[in-house]
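Next up: just one chain, as structure tokens, the form predicted alone.
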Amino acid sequence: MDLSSVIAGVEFPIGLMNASGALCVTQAELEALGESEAGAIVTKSMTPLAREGNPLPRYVAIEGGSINSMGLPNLGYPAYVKLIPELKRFKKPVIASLAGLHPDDFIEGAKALNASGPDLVEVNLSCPNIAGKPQIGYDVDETAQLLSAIRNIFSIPFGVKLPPYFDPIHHQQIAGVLQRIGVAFVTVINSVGNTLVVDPELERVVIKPKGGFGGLGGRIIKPVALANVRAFWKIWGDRIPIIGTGGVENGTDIFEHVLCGASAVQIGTVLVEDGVGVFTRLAREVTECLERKGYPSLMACRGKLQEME
């Protein structure tokens, strides 16, 4: 079964991958994914300096899911400019995961970027887990300043990370600066901001940060990003692929995906409970699937999903 897929000119072996933030801070983690089955590396979300992220416990599982509000721990610019040259000995695409506190954060590590040679940049506009900064995927006009002023840098393609929308203007909106700037790939979505997981026994909240806030990831958010996927190809069609990302458990759960218009799936939730062995088994069922529905390919059904008359 052909599991292939091509971003932005970019060969993807598999249709499959880490979302940042997933198994993917250290350099033995991220030598991990190059040694697992998965599509491509993709690396956590960096800021200028390293950064321990928020305090502890920050990720729970949940029925249905998992709650988190990690802070963005990562190693840093530095670390990661020099460690993804040697990440390229997998012979699978390294996409590099931006992120900034503040505007002047993307711009310097869009320069560190763009010399260190990842396939692809994907710059983080959608984090919900850092006190006192917004997210600013939900901002139109400071996207379409922040994204003109990268575009001005890199010379490799770059896309963003979304987070959820939940209306349709959104979707028009968000879309028309996107095709605007030029963007390769879009990424939706990140985990669902804000929301709060409530232990009835202790009666208090479960994670430490920000009171209990936090980004929930999992089976119970696939609807939400089955819909973004959808509306965007809805909108674009394939002149802007998109990686789909959110509720993958099985095999199914990418097969719709790629039937909502995806060209490309990232796990998170469940890479962290079980290990990047789970690559094996989705590629495996999604293989199943595909060949019980009579589909030569996993791009083959891309878009293909139906509407009632």
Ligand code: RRO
Contents of the next structure:
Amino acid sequence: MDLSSVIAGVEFPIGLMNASGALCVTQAELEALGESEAGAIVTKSMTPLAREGNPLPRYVAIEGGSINSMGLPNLGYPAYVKLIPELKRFKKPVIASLAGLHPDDFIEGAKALNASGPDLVEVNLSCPNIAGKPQIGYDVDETAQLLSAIRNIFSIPFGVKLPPYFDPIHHQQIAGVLQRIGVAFVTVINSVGNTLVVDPELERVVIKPKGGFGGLGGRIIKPVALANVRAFWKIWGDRIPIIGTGGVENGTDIFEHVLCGASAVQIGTVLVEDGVGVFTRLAREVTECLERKGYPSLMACRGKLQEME
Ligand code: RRO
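In place of the form predicted alone, the structure of the form predicted together with this ligand is requested.
All chains and molecules follow, beginning with the one already shown.
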């Protein structure tokens, strides 16, 4: 089965990869993704300086998903800039996820990444877990300002990782900005930010940072993810490729994301829970799903979701 995809001219042997944040902080984790059947290697979102992240516990698997407040633990972009050329030996696209606590961080990061040469950069506009730092993607003006500032610096195609939106006007507004800037792709969605999981026995929150508030991921957010993929596909069609992420646990979930309009799919919670072997299972399951339905390739079903008359 042809599971390949092309995003911004970059060829993916399989349109399946880790979501940024899932098993992609350290050199060993990134190399394990290289050796796995993942179709690309996506780094953890990077900041200028290495960060330990938030205090533990900061990730908990719950029924149907996960909640996290990692707080951007990463090696700092000088380390990734050095590592990325080495990751090219795995002969699959390398996507650098760029974050920052200030606009200047993104600008410096963009300059540093140009020299390092990832295939694509995913600019993270949606980290929900830094106290006092709102998700940039929820502020259209700030998003426009930041992307205008970095657009001319990048010599590599860059896209954005967006938070979930819950109203069509917000899809329209952010899509207008992204179109004007000319982003190469969008990744939707980041975790559903600032949710709360309660342990009724202990009468307590389950993660320590931010009073227990954190980003929700996994199966329970799939409808939110699919809605966001679909909303952007309905605005753009195939003009701006969409990477779907959120709630993918099996091959049918991948099929659903692509039906909604995704050109590739990222795996977060289930990758953290099951490890990099999960890509082998997912590739098999989506192949079986496509064969059963008579599609010749993964991209043959892209955007084909039917609406009712
Ligand atoms: O590190 C995190 O806490 C984190 C980030 Br940067 C993000 O973009 N999404 C998320 O769920 N966690």
